[in-house]
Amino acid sequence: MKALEDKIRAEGKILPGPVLKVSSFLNHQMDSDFIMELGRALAERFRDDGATKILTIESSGIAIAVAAGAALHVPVLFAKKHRTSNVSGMLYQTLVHSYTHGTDYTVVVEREYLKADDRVLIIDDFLANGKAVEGLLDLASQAGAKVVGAGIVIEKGFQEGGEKLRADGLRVESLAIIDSMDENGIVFRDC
């Protein structure tokens, strides 16, 4: 998606790790109109797959998931990284390693919101090593739900997550795939 690539080039910052900081428009401060455009673009790629629910993980994936959910007219469910007092009843849970935060989270969803007859579209802001998507796949599997694919805003193509997920048979659609990034700039893959 050219508009996304342009926005990353203009506003993104490359940090050690390598980490791409897009906090000015995607995952800290959000450009509302652009978030809705990204959500519509992801929804369009999965329009004919019969998704009945979008599943994401807190927190940066939520805005994109809501935008895609609005475009597809389906509810959005997000896996919580912390079990709070308002999370009750029977849960599905899985362990997810966060590349950005360098920590593990036990993420949970209440069973009443994820059912065997759901057709789940996974949405997230970034795909690097694929651990968040793998965790969401595990939650859907525990519920017996069918996953129709994963829609990603930015994929780090130089890390193994996307390649591994695709090799495992998951349809992964990314709006921008970065093949390399360093102090000299960012190289995007045609997608």
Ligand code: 5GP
The other form holds:
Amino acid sequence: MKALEDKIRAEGKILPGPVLKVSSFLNHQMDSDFIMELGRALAERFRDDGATKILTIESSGIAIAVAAGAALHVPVLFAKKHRTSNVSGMLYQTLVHSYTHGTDYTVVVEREYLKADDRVLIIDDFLANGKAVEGLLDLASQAGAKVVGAGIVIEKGFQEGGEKLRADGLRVESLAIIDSMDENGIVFRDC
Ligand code: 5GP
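Which structure goes with the form predicted together with guanosine-5'-monophosphate, now that we have seen the form predicted alone?
Every chain and every other molecule in the complex is listed next, the one we just looked at coming first.
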């Protein structure tokens, strides 16, 4: 998506990791008009897949998931970060490794909001090593729900997540895929 690539080039900052900081429009301050546009663009790619629910992960996926949910007119469920792994039987829970924080954390969803007859569209802001998406796939699988695909705003194509998830048969659609980013600039893949 050209507008997204332009915005990343203009406003993105490359931090060690490498981590792309896009706090001016996506991860801290949010450009609401642009986020709605991104959500619509993701929704368009899955328009015919009959999603009944969008599933994302707290916290940076929520805004984009709501934008996509509004375009598809389906509810948005976000996996909540849970302080302990000692949770009640009314929840589905899974462990996720955080790329940006370098720690593991448990996320949960209440069972009543994720059912076997749901068709789930996973949405997230970034795809790096794929751990967040894998956690969401695990939650959907515990519920017996079908996953129609994953919609991502920015995929870091030089990390393993996208390739691995696609090899496992998941349809992954990203609005921008970065093949490399360093002091020489950012190279995007055609997508
Ligand atoms: P993964 O689980 O695929 O390794 O990483 C995806 C998650 O880590 C996303 O939910 C996002 O919050 C965070 N993340 C990974 N890489 C980046 C990055 O380069 N920039 C930002 N802002 N977040 C990232």
